Each structure stands twice: as structure tokens, then as C-alpha cells.
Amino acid sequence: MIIIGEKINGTIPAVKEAIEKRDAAFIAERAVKQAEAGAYFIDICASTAPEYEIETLKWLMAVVQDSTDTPLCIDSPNPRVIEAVFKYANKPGMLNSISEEGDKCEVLLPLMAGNSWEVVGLTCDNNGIPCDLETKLAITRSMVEKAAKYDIIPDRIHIDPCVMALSTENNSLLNFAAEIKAIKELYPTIHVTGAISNISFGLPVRPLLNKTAMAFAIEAGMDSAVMDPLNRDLMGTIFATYALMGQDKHCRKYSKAFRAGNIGSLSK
């Protein structure tokens, strides 16, 4: 599982004081706990006012670059604004993300030419969230055949189907698990992300939803998510069902992350 880091954002309320604050230390060890969690990519977000976004992401990227090697994950809705701190990366990393809607791959897809970055690319346009798959399905192969046109090969590609809430769509993780696998049937190699937390906003004992809705996600070819690595709940079913779908040889991962104490309870 490719996990992108979700714990640098300004919308969260800490996150948002530090930022105000400039709490390089508070940043930089957020950053430093991910990356000895397990993230591949340190997804760093700034949410502030439009007009101090460049600046704010600009000092996030240099925090969080001086306290650890692992490669960002730039996320912005505006692709003007990653554009503009684009050159501040002293790695390939992560762009977080394209979409059919405005000019996104235009302005971002050119920068991941001749090199190794990734991207995220949601499965919306200028009409919002399609409910159904073809639709889905269409917006991912427009997204893919403009990349292509800048030599990028669909394993760079980390596709977010966009799972809906389960209080608002009771099928929301049958959609989720369809929209997956017609993904991965239409392109084998691409990679399948999304924030699976988002399915049980509005509902009550939300951690049991979200693990368990990780497990139907990875059963049905998930393998990239953006999420919390430091919830030990959430990490230890993922390399459960790994294990229990024959995809980790002699329970060798599972085993390994128990030892360093990065699944189960904590002793006390």
C-alpha cells in the first residue's frame, strides 16, 4: 500500500495554529512521525487565504524537507499555486491533483515531463462528482491520453474514484469497489487512491467504518491511500488483509510491522 501522508493540512486546527505561527518544530515532527510510520509521500497542504497559499506552502516544503527524505506530495486546488512552488522540491515527489475540471492537466501535467513525479488525478469535471462508473471511467482515459502525451505511463497515475459518504449513498463502498475494478481492468498498471475516511463522515463509531471499508477497498485492488499512518487501527488492517489474501509471503510484513511496534495495542 502506498500511503500518502495526511497529517500536514491547514484545515486541520493545530495544523492551521502552527502554520499561523510558523512552528517549525510542530510541522517538522508531524512530518518526521509519518515518514518512520510508513508514508511514501508527505501530502502538505496549506489552506489558507488565496493570496498567502505560495508563501505558506513555499515554508511547509522547506520544513518539512529539512526533517526528512520523504518525497512531498504538493496539494493545492489551485494548479497555478503548486506550479509556482513546483521548483522548491529537491525531490521527485507527488502532485496532488489533476482533474477534468478547468485547466489542470494543462498546467500540470507539463511539469512531470522527462522526470519521475507522480500525480493524483480525480475522477471530476467541470460538472462536479459523477455519480456513475462510465462517466468515471471516461474522465480517468481522457486523463491518462493526456498524460501520455507528455511520456507519462500510467503507473505514475494515482486515480481517486471519489468515494461518497455512506450516510448520504448506501452503496457508497459497492460503487467504491466497482469503480476500482473497472479502473484496474482498463489500465493494470495505474494506481488507485482515495481518502477512504471520507466514507463515514456523518455516522457515529467512525474508525470501525473506516477499517473495515479498507479491507472491501484493498480485496478490490486499492493499493495506494491517503491517510493517517500513524492510526494503528487503520495500518494493522491493512497489513492483516494483505496477509490474509496470500500477498505477503509467510506473513513476512505483517510480522515485521508487529515487531517494530507499528501494529497492535500498546503495551502499558
Given for the second form:
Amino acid sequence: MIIIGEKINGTIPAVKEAIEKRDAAFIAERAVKQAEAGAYFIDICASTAPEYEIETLKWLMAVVQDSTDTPLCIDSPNPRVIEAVFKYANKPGMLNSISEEGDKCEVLLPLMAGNSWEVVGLTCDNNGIPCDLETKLAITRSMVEKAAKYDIIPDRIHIDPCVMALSTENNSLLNFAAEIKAIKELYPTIHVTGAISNISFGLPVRPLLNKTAMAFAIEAGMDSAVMDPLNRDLMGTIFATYALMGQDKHCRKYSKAFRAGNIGSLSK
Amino acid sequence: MLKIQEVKTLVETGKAKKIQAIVQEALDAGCPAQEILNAMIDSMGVVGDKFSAGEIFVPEMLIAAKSMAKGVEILKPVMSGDTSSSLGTCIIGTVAGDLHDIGKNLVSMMIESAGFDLVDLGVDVPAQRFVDAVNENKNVVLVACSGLLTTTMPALKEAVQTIKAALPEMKVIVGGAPVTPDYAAEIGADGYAPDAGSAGVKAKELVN
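Having seen the form predicted alone, could you give me the form predicted together with the partner chain?
Complete assembly follows, chain above in first position.
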């Protein structure tokens, strides 16, 4: 499971405050803890007013890169902001994100030519998030074909089929699983990612739904996730699911995660 | 009267399959259609309050609204031509650059259940499109704009200001995760609601 750590995002009130105060120690601690817990990428999203977004991201990048070697995932809904701060990354990481909305592909894919940067590709376009599998697959195909023009192979793309809320779409998990399977069938080496916690919007005891959905999504083939690696319950579910699916030989990783204190209840 | 109480219970508990027969029975028993409609609107007010208070959840609110819509289907032929029951038309949409419509759809449902006619412009609606929609539709009394992303808050401001510049008397209500009551006031909106449950209540309050 490729974990994209989601805890440095300006929509989180404590992070917003740290950004406003330029509290580098707070941000650095979040970066280090996520890296230690197993994040492959540290997502950074400023979520400020557009006029401050570039300088905020630049500052976040400097703080995170000073505190950990884990690569960045540069996150902005505006591709030109990502383009502007791209040069401040000291090593390849991940761009979050492209989609068929506006000219995101046209702005961001050229940055990824000739290097090992990876990218999140959302299956949405100018009409929003499609409800049907066929349109999501068509958007995936289009993004992969555009990427190929810059010699970006599917292995560097993480497709996010945009999981919907169970509270408003009764088949949201079944649809998500079908989308994961269909995308993997189309491009076997592509990654499928998602923010699984969206599924529990509007319902009580969200963690219970989140970890159950995670197990089903892994079974369907999701191999990348935008999540909080410090969430022991969710991390535990991931290790347990791989072990149960026979993909963790002799349950070594599961046992190791327990000994490292990363899963299971915290001892007092 | 008893039948009306039954209709209310069926709305509040979201019994979409049973409600049509009971609404019909209420009509047959001599209850005025308007009274049945008002009862259902009241029930949706109760549902909205319970949702805002965290007592019920999104799917329960959805089925309540669906039940009301089913009941309204029976009332419509009886009430056709009578527009006096409507609170007026509400135009709704997410602002330019924002594709997130789950919250907006819930708000649409609650505003409609509060007794408004609804025109949903969908997602990524340019500021001017809201103004055009007011002019293209009859009896518009309220415009509702939503934005989920911090980065689309300027678009929300632009939408409100464009509407207010063209239609100074038009009431505008705003909402979305990053929006606060202070921000709503700062950009010149008349109202703000933190969730779908209270959006219906606030919408009514604004036009009364």
C-alpha cells in the first residue's frame, strides 16, 4: 500500500493556524511522524486564498524537506500553482493532481517528462465527477494517453476514481470496487488510489465504515491511499487485509508492524 | 386530522412506499391539500433540526425528503394552477471552479422541502449565470451559492457580488465547508447555513 500522508492540509484547523503563524516546528513534527508511520509521500496542501498559495506552499515544502527525506506530494486544485513551486522540490515526488478538468494535463504532464515524478489522476472533467464506470474509464484512458506523449508510463500514475459517499449513494463501495477492478484490467501496472474516508460522509461512527471499506478496496485492487498513517486502526486494517489475502508471506509484515508498535492497541 | 398526523409520521420516518396511499386517504377524508402540504413542510423542518442536532444522518434525511416528494406527487394534480403555496423560486449552484455537489444537492432537497420551487444550475456556475437564471425564471426570491474549497472562496465572493450588483434586492444565501458566518457577511450575503438541515430554515427566514 502506497500511503500518501494527508495531515499537512490547510483545511485542517490546527494546520491552518500553524500556516498563519508560520509555525515550522508544528509542520515538521507532522511530516516526521507521518514518515515514521510509513508514509511514502507527504502531501502538502496550502488551502489558503489564491494570492498566498504559492508562498505558503513554498514555505511548507522547505519545512517538510528540512525535516524528512520522504518525498513530497504537492497538492493544489490550481495546476499553475503546482507548476510555480515545482522547482523548489529537491527530489522527485508526486503531483496532486491532474484530471480532465481545464488544462491540468497540459500544464502538469510536461513537468514530468524525463524524471521519475508520479501523479494523481482524478476521474473527473469539466462536468464534475461522472457517476458511471464507462466515463471514468474514458477519462482514465485519456489521461494515460496524454501522459504517454511525455513517456510517462502508467506505473507513475495513481488513478483516483473519486469514491462517493455511502450516505447518498447506496452502491458507492460496490461501484468503487468495480472501478478499481476495471482500471487495473485496462492498465495492470497503474496504481489506484483514493481518499477512502469520503465514503463515510454523513454517517455516524465514521472510522468503522472507513476501515471496513479499506479492506474491501484492497481486495478489489486499490494499492495506494490518501490517508492518515498515524491512524492506527486504519493502518492495522491494511496490514491485516494483506495478511488475510495471502499477500503477506508468513504474516511477516503483520507481525513486524505489531512488534514495532504500529498496529494494535497501545500498551499503557 | 388523524390522517395528517399519519402523513407527518411517514415523512419523518421516510416511508416513501406507504405515503401516497395515506395522502390520498387524507384528501378523501376532506383534508385540504394545502394543509397536507404544510404538514409535510413542518415535518421536514423537524427532520432538518434533528439532522443539525446530529440525531439523524444523511440517508435518513434523504428518505424523508423522498417521502415528501412522493406525497407531493399526489397533491400536485389537486393543487395545479395554485402557485400561492410556493415560497417562490430558489436558484442554486456551486460557484465557478467548484465541482463538489453532494452538499449542494442535500441543500437543494431541504430548500425544496421547505416549500420553494427549485432551479438547480449544477456545478461550476459562473457568477453571471446566476444573474441570468434569476432573469430567465419566474418569481425568483432567493439565490443559493456553495463552495467547498478554500480556493474557490474568491469565486463565491464574486458570485455574491455579481448578483448583488445586478439585483440589489435579491436575497443570497451561501454555504460550504470553508465558509463561516463572518465570511458570508463580509462578502455581502444575506444568509449563511452550516448544514443542509438549517439551510431550509434559513432560506424561509430570508424570504419571510
